[in-house]
Amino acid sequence: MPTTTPSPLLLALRESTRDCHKALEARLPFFSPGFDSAAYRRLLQAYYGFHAPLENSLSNYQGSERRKTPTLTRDLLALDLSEADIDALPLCQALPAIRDEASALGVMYVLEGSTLGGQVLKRAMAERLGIDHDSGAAFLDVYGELTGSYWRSFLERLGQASAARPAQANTVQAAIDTFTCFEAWLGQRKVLN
């Protein structure tokens, strides 16, 4: 029976990642007035080019039915992009470094989470842009209706991590990395307010 108490190593992750995660968010342009259909496929081609070698480097830790650049690669496919453009994006080097379990965690928990959030943007990017899950905004609800219970299998999973100090540590210093790269990444590709 899962816990309804978070675990130390999520309330950890929770407080160390605040301030990242607040500062992040604030520069997404998704609610900017200017935002449109052209800065939408931008943001998404550079969330591709985050996501494709994370996931990579975390196929030894999560399952394949956790990734999510097929979604993002049918939503650039959606957005008018080839195959062979969608081929020819630009990848980011500056990764978080994924050396083992408590790291993987770590990043997972930026990427799970981040999925809680597309519910709202899903909406309203269909209010503001007319697109949908088949028009270019699939990755938005990338896990449709088992967003919760994957959440909560990955709550689970970290309820379960080693409770040592220092594979905690290593958790959340992965995660604010992960944060604190796809800020960096994004800012390169020109897609933050």
Given for the second form:
Amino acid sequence: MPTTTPSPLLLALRESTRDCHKALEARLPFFSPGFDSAAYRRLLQAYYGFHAPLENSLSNYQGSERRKTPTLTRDLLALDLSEADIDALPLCQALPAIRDEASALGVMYVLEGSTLGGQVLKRAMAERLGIDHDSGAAFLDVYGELTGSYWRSFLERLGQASAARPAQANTVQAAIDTFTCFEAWLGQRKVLN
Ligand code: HEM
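Let's see the other form, the form predicted in complex with protoporphyrin IX containing FE (HEM), since the form predicted on its own is already up.
Expanding to the full complex; the earlier chain stays at the top.
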């Protein structure tokens, strides 16, 4: 089967967020010496503090089937936080702006793309911490066997948006802002290297 040609918008998103991805990946502690279950739990709490409010503001633009916050909640419960602990977690206030379809797509690109890297992390965390879908690592494989088809259907939506040229800059900017805000938030929560 021929692979679909990447849309101009996808190429622009890849190009302009490559450095952001590299920088964040280098600071995330998943592969650091000494990274243990306690550090993983702290990291996941910080992920929650970003995803929960951001997915709320995305709700007009994406279906609930793409919400990852319920899976983060599930993992935190498996890691022995209570519902009350989770409700009391600090939430990020400095979020990327979602004003329209164009900016929503940029935010979604980052959140959806992270499910691809999640496949690598899922295997690494199983090996390193012995955790799986039922013991705190469901978020890393949030769409399970649907990961590929969810990504492809997102790319289709992106391809349709590609036609509207002026909106592309807004999508790219929103993606950069999402990486920047996420890194700043994780830094503030002191979970990065
Ligand atoms: C240590 C942590 C991470 C690792 C090892 C990692 C690894 C990867 C890998 C291997 C891919 C390519 C997957 C493929 O093409 O099938 C990928 C794609 C991607 N990752 Fe990450 N990632 C990490 C963290 C993140 C985070 C935290 C985010 C955003 C919040 C993110 C956003 C993305 C995006 C947007 C793509 C899609 C690129 C594209 O195909 O256009 N990644 N990542």
